[in-house]
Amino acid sequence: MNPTITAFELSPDRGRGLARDMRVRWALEEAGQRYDVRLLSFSAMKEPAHRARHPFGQIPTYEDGDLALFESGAIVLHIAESHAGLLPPDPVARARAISWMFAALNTVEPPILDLQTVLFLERDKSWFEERRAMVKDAIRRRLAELSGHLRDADWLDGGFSAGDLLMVSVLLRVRAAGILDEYPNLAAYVARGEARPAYQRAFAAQLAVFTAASGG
């Protein structure tokens, strides 16, 4: 049997490949593991049926036999240990990815994640503008670290693996606000992850639950 994961029945980002289904879908095309997906609507997800997979009542969800899984770090990482191609064979080399995997989801994303919290949920606050700035200012920093170790590699410590998966996956949540372009590098680093075969099929995947969703 195929593994099952949870994705948006109607996808609040319009099927762009920013929710956090993109990066399961992604992993598993790398691993050329096929998998099936269970739709769920925002009710549903605060069912118990759904809770009990996800206590927080979010997605993605991965269930494979006896194994339920949430977070889509701990998802990918599942994976990529379950699977060749995601992972260096090196312990050293492989630990440095995992490395990467963790400084995507816990360094690099909590200041963009703050700017989306920003955008659509304080824009009415008196403090509005001069906390997008500090915000703004946040990310700029971290990308420019990022940008420094990158410099003109092709992916973040050797061949690509899951920290650059989940990298990418988190530099396209900011990249509609015209911060990714200030740094050519990381934008072309980008631009890398989304060419791969595997990132064209999982984009292509959700793309098509929110067109048939949508009746577009």
The other form holds:
There are 2 protein chains.
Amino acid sequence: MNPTITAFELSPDRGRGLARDMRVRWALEEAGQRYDVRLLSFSAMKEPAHRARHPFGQIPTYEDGDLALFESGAIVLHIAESHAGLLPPDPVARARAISWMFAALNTVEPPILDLQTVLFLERDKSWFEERRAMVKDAIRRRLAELSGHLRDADWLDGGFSAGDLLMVSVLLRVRAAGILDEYPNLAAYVARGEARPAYQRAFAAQLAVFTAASGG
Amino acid sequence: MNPTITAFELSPDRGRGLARDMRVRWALEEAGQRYDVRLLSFSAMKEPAHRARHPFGQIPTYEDGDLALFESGAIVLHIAESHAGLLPPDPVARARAISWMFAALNTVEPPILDLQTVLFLERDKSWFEERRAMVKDAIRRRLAELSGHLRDADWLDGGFSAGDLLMVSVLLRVRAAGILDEYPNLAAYVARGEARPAYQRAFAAQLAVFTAASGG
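What about the form predicted in complex with another copy of the chain, after the form predicted on its own?
Starting with the chain above, the whole complex follows.
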């Protein structure tokens, strides 16, 4: 039996790989683990059957026998702990990689989520332009610090890890706003992530869902 | 040798236990692990010596021999993995507890951080009242879902875990805004966390730093 994940039946990003199932698909591909996908409509995500799997009514979830997980960060960590290739075996290096997983989700992603709030919910507000500029500057502060850490290294801390997987995934969400390209080493870092065969397989799989659902 | 953590020399919350070193102190107290504290001024946090420990120039960090970690979530997870009492031994229950750690930091905390942005950076803006109401409603949506999951249970998923430790810590940040009390079972849940002897020792330790530094 393969594990089963959930994903959007019709992703709001039109298959650009920004929905959070992409992080789990990518981790599963890096780990060489086949998986099944159950697609959910927006209304099905809020129904009790899915709430029992995900208390906040979101995707992705992960089910494998008795195990039922939610939160993409936790699922990626679980996959990384139970397969080779996403966390280094050395305990110190492993703990460092996990620091980067949390940094991606709790330090770098929050202002990026805030920019999405501005773009999707505040576009018609009088304050739209000023708030967007403020949030972009908050993102720039984080990216400048990240860029200063990365310098000319390929990955954040030694070899590619689940920390890089989550950081690249988070940074991809800000590329369309044009901010990523202000930091050439970060843009190259994200491109290195996207060039990985596992990323490409995951991206193709989630895009195929959108293409099929939209009849495109 | 005890591990060493870093904390604010003069906490912006005036010792109310909302700074992120509190999460690590609480975890160390639950684990029965003694620790040393190195206090940092705001300017020292941004200097190269601290940046080498924390790429984003924040607190807390955690040093134990060869190991140097940052991000409170990662530090709490490391403590939980290397001591008894914060993660259940059963693998399925352990992975569930870790899901709740990520839910606290990546699903519940982002809108709460956004409210802090409104309160600290947008109070003089024309949009302050309207934005504050919008962000409070975004927090309420998360808290309603969390309240619906918790019902009348003591903790989120079986016994107290690192997931509860982080969730209680995140919820404490919104209590002053009056939103927590709209969900009586969540208010009682937070109070159960605060009543734990380990929480109280950690709270007293971080308050003592502020009291000493402010001459109070």
